[in-house]
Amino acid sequence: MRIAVLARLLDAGEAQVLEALGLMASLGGEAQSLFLGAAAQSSLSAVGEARLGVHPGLDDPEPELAYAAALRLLGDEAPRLLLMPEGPLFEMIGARLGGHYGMGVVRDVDEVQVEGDGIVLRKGAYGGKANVRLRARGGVVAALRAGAFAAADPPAQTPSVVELGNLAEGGQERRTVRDTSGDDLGRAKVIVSGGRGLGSREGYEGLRPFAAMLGASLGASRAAVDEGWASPSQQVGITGRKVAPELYLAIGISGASQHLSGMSGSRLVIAVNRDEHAPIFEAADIGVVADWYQLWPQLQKALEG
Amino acid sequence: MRILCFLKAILDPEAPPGAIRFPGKVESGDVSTVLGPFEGNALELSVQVAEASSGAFVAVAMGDAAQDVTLRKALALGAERAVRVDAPLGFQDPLAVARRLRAAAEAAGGADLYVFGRQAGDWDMGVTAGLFAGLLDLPFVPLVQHAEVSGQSLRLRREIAGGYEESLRQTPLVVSVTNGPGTLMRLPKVKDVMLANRKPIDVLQPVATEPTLELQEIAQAQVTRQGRMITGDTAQQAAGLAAELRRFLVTGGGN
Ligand SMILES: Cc1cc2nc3c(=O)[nH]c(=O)nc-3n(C[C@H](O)[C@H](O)[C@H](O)COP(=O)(O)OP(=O)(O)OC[C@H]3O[C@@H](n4cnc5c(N)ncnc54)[C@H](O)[C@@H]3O)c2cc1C
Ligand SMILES: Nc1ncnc2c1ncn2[C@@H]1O[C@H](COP(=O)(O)O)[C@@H](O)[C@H]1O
């Protein structure tokens, strides 16, 4: 069985390649290892037969450029299985090539296995309350989930370099704005996130306080963003940002699984909710029934005393 | 110009924890079908772009007759038309989905804009779209959070890492809708929902395929902790809460 990983070098950072890997080289079967880069390197961490694609597009690629780039570095057979970390490449470009190539595509891939003639994959379902299993019977793309494969300590090899040629891009008038808001949550230690029971912009901007005192990264729920008062990239969950702080902290927040599905690695979580019966209880190791309004400045005085 | 909006009702994903349960297959008990929230986001910015367009957008859901609602609320918001796909609902392999929905869109004509959500909140598989744009070759936007209409072209923001990326884009296109400042789903009118309940839906029979992916096991996942509260009246929580963060602050979370 022929089993590829592709990645971007730069797009899901070095640790998660090498997952990726790690994973290829446990299954045996005949391993490649796909690379995509803005620029020839001398060697790379690999496994089996190694090739890198250069096109300078793929310093920061737009979808139309990084898919036709996919399609020249793969050529017109595509392995039994794609391995991709999952991640910004992935997500432009991973279930177009499954459509291209007539396979299936999975994402958010925790564990792998080949059955006889299957590749049986696990995954999450309905927001992280269940688990399933699905069973391939041709060709899949898998997108692995970031932390769930050991990973591997290939030796460095000499990849092959393939010179993409000319390669269109898609849109024009691009223009890229790097939303700074949520820059920091993937690597805060600590996360204040509020919700929709912060019931205003004003509500909601009032953590600031309380998240600066403890050094803290603002997050917030899918209903805050909707609302207005968080930027897209501050969404904590199953459609936002995965995060594993040393303390996260949800205010206003009910709790909905795919929710949780984003913080459940988080070390500590306290929970403040005024509803008892808010399922953001059962996921949290501390929890405070209290309206927050009149939690706060009680709060606040308590922390500065 | 002309829009194919693609819905998928599922499961009230905010049914409490417990009411949907997973003993080797989905026990849904009486939870309710809604049009699940991403779905909601590729409505609203088909409904923005066949106004601003001067176009129109035909709604399409594949599943039995539970997704109605769904096309219903196309319809209320100004859908020209609804097709439904009729097939059992359950797992689908989203790539026999596409081929599925692929048909439908040649039965309807083709378009210039192909809308998706990012994501349906049963399975949970986040692909349609793209394999959707392998299928029929056509370029791919994933997770679109606005759309401003120029001539045949779409001015679109996308989601990236850390912020977004703007262009104009050419159709024909696919894109993917995600939650954002420019796809809020709006209420439909009272008058336009009663309007929309008299309207027909046209029931298509699905082309066969060859499902890739199959459903071998699902079972309940477990998130739940082992929590304790802090109880007292607001100022004995405040006073235990504190002492709790102090001690977070002081060992650095180590402990
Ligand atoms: C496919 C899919 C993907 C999704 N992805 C995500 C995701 O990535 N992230 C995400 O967050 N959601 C996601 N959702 C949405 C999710 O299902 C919920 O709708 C959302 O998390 C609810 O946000 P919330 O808890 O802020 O709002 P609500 O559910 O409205 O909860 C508000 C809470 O605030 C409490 N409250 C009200 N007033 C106060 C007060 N004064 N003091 C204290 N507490 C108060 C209430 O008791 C309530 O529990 C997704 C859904 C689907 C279907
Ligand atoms: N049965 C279906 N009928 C119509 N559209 C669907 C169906 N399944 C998925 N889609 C579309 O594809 C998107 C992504 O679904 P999924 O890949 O299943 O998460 C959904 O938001 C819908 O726009």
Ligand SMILES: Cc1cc2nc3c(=O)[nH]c(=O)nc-3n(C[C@H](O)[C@H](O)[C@H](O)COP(=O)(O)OP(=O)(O)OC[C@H]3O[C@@H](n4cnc5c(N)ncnc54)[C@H](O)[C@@H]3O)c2cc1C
Second form
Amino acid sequence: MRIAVLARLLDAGEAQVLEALGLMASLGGEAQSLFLGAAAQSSLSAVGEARLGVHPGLDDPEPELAYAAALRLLGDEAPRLLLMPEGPLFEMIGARLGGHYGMGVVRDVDEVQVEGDGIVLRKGAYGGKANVRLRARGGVVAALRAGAFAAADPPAQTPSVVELGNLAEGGQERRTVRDTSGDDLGRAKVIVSGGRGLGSREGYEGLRPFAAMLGASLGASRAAVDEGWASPSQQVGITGRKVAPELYLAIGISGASQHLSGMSGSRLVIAVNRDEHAPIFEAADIGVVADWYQLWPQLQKALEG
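Alternative state: the form predicted alone, after the form predicted together with the ligand:
Just the single chain follows, nothing else.
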């Protein structure tokens, strides 16, 4: 069985890509590490055959360009199992690749097994309260949940460079306004997220100096996004981003199931909430029952001292 990992060269050393490579190595079969990048490089840490598709526009591509590049790199026959980390590249082209090659598409996958002529995948359902197992006899594009798999430590090797050539989009003029405020959540080591318990936009914005002191990215609950305090790209949860930082701090977040599912890959969770019965405490490694606005000045002194 031919299995491939498809990722951006920009993300090659990130944990989610290394987890995808680790899963591919554990499944056996014919392995391919496929990367899309703006420029060639002499070596690449990869599992199995390493191929690098090169085009000047691939550092920050439009969806059409990324899709055309992936098709050219993959060729006429796709692998039986195409693994992609959850993130921007999958969001742009994962479903389209599945449609082009006649493959099933499954996201939020946290387990993959090859059983006979079938591929069995497990994913979360009902806001993370249950798991569903799916059996596919045909090809599958699987987006992997961050933190669900053991990362590989692949050797550096010289990739086969594929010059992708002209990937013109038919002469259409396109102007795009991109919201980049939550771009780094997927790779952040520390995330500070705020929720409705902060009470106001000013309260949410007040988390920025705390996040800056920790070198953290700023996330949000769905409630905070619905209130207009934070950008949708900063939302952590089933309908937002699924994250797997080393440290996740939930400030004023009650802990709805969809948010808990999005932060479930976090290694250490610290929650601060005035309500001692808030569901977030069930998922937290450390829970602090306190008013954030009384706690913050003390934390600020400690961090600055």
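Because the structure is predicted, anything quoted here is derived from the model rather than measured. Positions refer to the first chain, counted from 1. Under this definition, the rigid core comprises the largest set of C-alpha atoms superposing within 1.5 Å between the forms.
A displacement of 2 angstroms or greater separates the C-alpha positions of residue 202 between the two forms, with the rigid core held in common. Shown in the overlay between the two forms, fitted on the rigid core, is a CA shift at residue 33 smaller than 2 Å. Relative to the superposed core, residue 60 shifts its CA atom by less than 2 Å between the two forms.
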